[in-house]
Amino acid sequence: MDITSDSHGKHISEQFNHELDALKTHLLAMGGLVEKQLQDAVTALLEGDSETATRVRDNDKAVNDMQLKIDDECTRVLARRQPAASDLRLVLAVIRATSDLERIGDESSKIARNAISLVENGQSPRGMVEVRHLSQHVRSMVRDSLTAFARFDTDLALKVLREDASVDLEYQSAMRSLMTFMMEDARQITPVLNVMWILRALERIGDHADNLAEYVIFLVKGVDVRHTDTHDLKPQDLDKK
C-alpha cells in the first residue's frame, strides 16, 4: 500500500504518532551528522588539515551512539505498538537506514585516517583531482537520499539509484589511472595506496547512499527493489509491482 493512502499521522494514540515522528526526526539528525562527517573528512584531505581530520576520526563514536539510540527506539515501538502496514515499513526502513548511515560514518573515518597519514608524511600524491570529483558525486547522492527520505520522494530516490553506475565508472577509471602511475614510479606506491583506499571508501559510501534510496522506495511504495536492475526503472513501474 502506498504511503500516501496509508498515512502515519492518523492514529488514535497521539503518543504513537509522536514516537513514529521521533524515529524519522532522529534518523535525519543522524544523517545530518554523517553528512557533515563526510564533508569534513574530504575537506580535511583536500586542504591538508590534520586537525579537522582528527576531529572526524574521533567523532565516529557519536555516530555509533546515535545508531544504538535509534535502534533502541525502534525496538520499543515494535514491542509496544506492534505496527502494521506503512507504520511497520517506517520502523524497518529506519532500522536498515541507520545501519547504512553508520557505515558511511565508518568510511568517512577511514578517509580522515588516511588524510592524517598523508599530512603527517608531508605528501600530496597524485589522485586528488579524482578524489575531489568522486567525493562531490557521492556527497550529492547522500544528500539526495536523505532528502528523499525526509520528503517520501520516490522520484528523487530513483535519481540516486541511477547515479550509482556513474560513481562506479568514475571509481574504476580513477583506480586504473593510479595503478598505471604506481607502475611507472615505484616511489609513489605508499601515498598512492592511501589515495586508493580513500577512493574505495567513497565508492562504498555511494553504495550505502544507493541502499538508503532503496529504503525510501520500500517505505513509500511497499516495493523491495534490492537486487534488481534499477537503471531503467521508472516511477510508474513501482505501482505495477
Given for the second form:
Protein chains: 2
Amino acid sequence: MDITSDSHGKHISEQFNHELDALKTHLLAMGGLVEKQLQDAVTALLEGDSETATRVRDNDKAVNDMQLKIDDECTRVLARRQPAASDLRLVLAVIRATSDLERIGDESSKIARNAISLVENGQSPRGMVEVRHLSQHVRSMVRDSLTAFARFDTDLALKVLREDASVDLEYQSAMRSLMTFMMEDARQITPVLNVMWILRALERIGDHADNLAEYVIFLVKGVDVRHTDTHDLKPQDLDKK
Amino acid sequence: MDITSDSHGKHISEQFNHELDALKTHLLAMGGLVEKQLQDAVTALLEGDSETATRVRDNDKAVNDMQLKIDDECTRVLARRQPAASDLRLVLAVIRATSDLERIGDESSKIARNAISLVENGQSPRGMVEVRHLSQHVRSMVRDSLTAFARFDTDLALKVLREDASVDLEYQSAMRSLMTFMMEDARQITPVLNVMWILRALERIGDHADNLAEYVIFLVKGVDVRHTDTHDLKPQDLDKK
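Structure of the form predicted together with a further copy of the same chain, given the form predicted alone:
After this comes the whole thing, all chains and molecules, with the earlier chain placed first.
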C-alpha cells in the first residue's frame, strides 16, 4: 500500500507526492542505520571487539544528524503543503518516529560504551547468554516495526506490540540471574553492572520499537493506541475504535 | 511575551488564538501534574512513605491520558488551521514536549515503584544523601524548563541546558559511591540496586528537562539546538545561527 496512491486519494501536486515519499524513504534510511548500529553494538559486545564498539559510539552523531535533517524536512512540508488527513498523519508519525529511532541509536551507543568497559577490564562476564537472547528478540522487534512502517502493515505492527510483554519478562528474569551472580561473587559487581546497563538498554529499545509500531497504527488507521492495553489488541479492534 | 500577540503577528481568527493559547495552557497543566508526580515520588522515597508512592504509581495513567488528549488537540489544530511560522513551531514544540513530559511521569513512577520495594524490604539504604541532592537539582531543571516554556524565555532555557552537564557529573559520582557500598557489603546489593535505578531515573529526567529547554529555543528562535554542544551556548549564538 502506498500512502500517496489512490487508496489515500490523489494529490493535485506531483511534487507533494514526491516530498511525502522522500520523508518516508529518509525515515527508513535512518531506521536502517539505527538497525546496523544496534547489530554492531551487540556483535562488538558478544565478540569483545572494542574497535567495532568504538565505531558504533562515534557513529551516533550520524544518527543525530539524520534526525535533525528529517525533522526539518517535516517542518517544511507542514508549513508549505499544509497536509490533511492521512498525509498529515504520515508527517506526524515520521516526526515521532525519528525521536524513537534517535533513542534506539542512543541506547546502542550505550551498549557499545559498556562493551568497551568490559573489554578494557579484561573480564569475561556472566550474563552473556541472557544478553544474546534478549538482543535477538529486541532486534527482531525493531526490524518488524520498520518493515511495518515501510508497508503500512498494521498486522505486523500488532505482532510487535504483542512481543513487548515477553521481552519484559525475559528482561526481568535476566536481571534476577545477574543479581544472583553479584551476590555470589563481589568481584563480579563491576562487570555485572555493565551487563545490567546493557540489558536495560535492550529493554528500552524494545519499548521504542513498540512506539514505532503504535505510530504505524496511528498512521494507517487514524487511531492512537498509545497507553492502551495492546497486549490482546486484534486487527478488528482497530476498525471498531 | 505572548506568541499570539503582536510580537508574533496578528491572527485573523480569534478562535485560532484561543486554540493556540489552550494548547499552551494544557501543556503547562500537564507539566504541573508531572512536577507534582516527581516531587511526591522523591518525598515518598526519602520519607519511606509507601502510601504516597502507591498514589504516584497509580496516577501515571492521568499523565498518559493528558498526553493523548493534548496530542489529539495538536493534530486537530494542524489539520484545521494549517498554522505557519511561529504558530506551527508552537504546535510542534507542544507535540514534542508532551512526549518528554510523559517520560518524566514514567520515570517518576519508576522512582515510586523502587521506593515501594525499599519500604517492603525494610532496609534503610545507603545513597539517600546522593538521591536528595540529585533530585533537588533535577527538579529545579524541570521547573525552570516549564517556566521557560510558559514565558518563552530562552535565557532560562539556556540556563537549563548548562545545568545538565553538572547533573551528569553528580550522577556519575553518586553511582561510584553506590558501587563502593555494594562491594563493601553484599547484603546491600538489592537495596543499593534499587537506589541505582532511582538515580538513573533522575538522570533521565534531567535529559528530558534538557529536551524541553531545547524546544523553547526552537519555538522562540526557530533554531533546532538538539545535538549541538549547548554547554557554552550564549544568547547571541541563537540569533547568529
